[in-house]
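Below you'll find only one chain, the form predicted on its own, shown as structure tokens.
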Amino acid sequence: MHILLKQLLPTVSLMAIVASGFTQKQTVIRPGEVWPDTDGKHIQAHGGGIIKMGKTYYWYGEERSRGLDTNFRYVSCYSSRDLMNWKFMGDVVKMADPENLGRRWVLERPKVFFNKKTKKYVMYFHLDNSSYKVARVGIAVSDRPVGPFTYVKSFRPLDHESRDIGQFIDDDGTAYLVFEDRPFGFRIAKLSEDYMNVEKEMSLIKAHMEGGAIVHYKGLYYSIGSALTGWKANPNKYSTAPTLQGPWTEFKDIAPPETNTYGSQSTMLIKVAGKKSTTIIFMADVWKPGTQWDSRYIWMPIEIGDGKLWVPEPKPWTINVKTGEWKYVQDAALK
């Protein structure tokens, strides 16, 4: 037995070294690059949203890996405690066409809310047919953040068309849905007490934009979105208001317009409130329609305050979620 162990040890050690190469801890966020999960695979959570439960962040998004069964639509879930290292928790949705929408039906931009009263995790998503004429939100629910989520229903919020959706949870815990109503603009609406419906419209922002995201920072609400150019990136813009009811200011660029927001499209603004500082992260997708599995992410801390919002040029950076502080990393290869 001892002889056998001696023979096996070099092999076991080599396997451990190889395995560690695939699970190397991330200490840097590298915008626009392949983002490996803890198994070494590129994260598949596109058009996503994030909630925090206790000390754990959950990232939900569209699963667009190669080789998926095209009869289904998939929503993935990843967990992290530091926003840099993400563990794949599985596909929390694997759904066949729920309402006879036809071939190439659409499930996009999943966003999950936790309802403290019902103890349910409620997922909203854009549900549509291939021509984008249905324009509804779908709802699925789960008892656990890692699913599985069960489909419940679809509807048009407040009887309005809804395509791209976003989520916003205010500092007081109130939950809101942001949705694109193409004939008019995009709307901000409060969810019902059980989160199973949309209860009250807060604002109609009369700008033809999608990818809507909102954050509340030092007494102002900041809303961002992108123009209606499909998969093609464009200059994302922002507006501010003292309340969600408005009035909202004229939209301004969040980055040099010639960069088309560094080739990305907004999906969420993440507030990291730490013991020393608060960082707001611009969360965006770099879409690759021809190779969707290779679509990337741009996450960058934004410059925000006094009615101004700016996304700096993407560079490697790191964050301490406990203190809320972030910094650039000059030589990411050495970190």
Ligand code: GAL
Contents of the next structure:
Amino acid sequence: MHILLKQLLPTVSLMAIVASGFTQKQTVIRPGEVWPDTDGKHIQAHGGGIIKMGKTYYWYGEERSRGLDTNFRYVSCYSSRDLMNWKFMGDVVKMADPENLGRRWVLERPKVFFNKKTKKYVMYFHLDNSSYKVARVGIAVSDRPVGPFTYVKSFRPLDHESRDIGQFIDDDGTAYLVFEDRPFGFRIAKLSEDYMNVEKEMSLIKAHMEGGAIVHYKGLYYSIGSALTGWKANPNKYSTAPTLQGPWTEFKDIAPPETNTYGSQSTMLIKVAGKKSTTIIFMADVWKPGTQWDSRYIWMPIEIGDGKLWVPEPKPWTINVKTGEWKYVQDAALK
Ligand code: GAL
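Could I have the structure of this protein in the form predicted in complex with this ligand, to go alongside the form predicted on its own above?
The next block holds the full complex; its first chain is the one shown before.
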């Protein structure tokens, strides 16, 4: 090697590291802690939803960084192939009040569905005014997973009030919206063929639950949700049914009730079906109402089967999305 190049090599390598922004590959999910994206910034995807396109996962959520323009509401998108390292793909929504809802209008819990027929990415979100009296869903559409999404319309699904929403895509690809209808309960409804409407009610579960999520596991449907306590955590619960039409069992605790779901609120259940095993991840928000940009996430693999569901105490863990296997990790940083 040329002598000068030899001398320069350490400097050149250091410059490469600096240029890459000191990004450290994540090999561990640390529930409840700051979760850096590939640029080292805490992930801003609160009340989120996840879809998988090919080998890539896309995580959409409420972007609540400090210093955003308060006239707009933002939805972020992150991508990952391993569920641990997330790359910020930008704010796929930057929207001004679309329906004259007033200065403190609300866009929450965005969920994106990919429609195979129209090839469109259809985003649903909770659209409201500051007193949460409007209770509608909004829809925005994009040709690409990473946006930009264009606002289309808002409505009350099946003419019912709708606040927190959840998304569920069954193993056969059918897409459903879960929504909280304050006077009646927790509704599960099928989307129309083009996903631009909510078409058919599958169930009204007469329980006042929000943060709704569903998973289909070994022939049984499991639904989870939280009680209606706003940003404050409460004991989340689950119920099961042989079909989405029910009958649904009584709701039971998913974690020791005194922990208030370890201080978190459900948002989604992610199914990772690998070559060796299937892992279901409980995805939840740890809200910090006074400092929302610092709100955290609890992701934990759950114990599930034979009608039982349990979220173990959050501890650092790792997953292999190819095999579907996960394990706890002794985290040196915690000692
Ligand atoms: C929670 C809900 C959040 C947000 C909050 C506002 O119950 O899950 O998405 O709407 O209330 O207080």
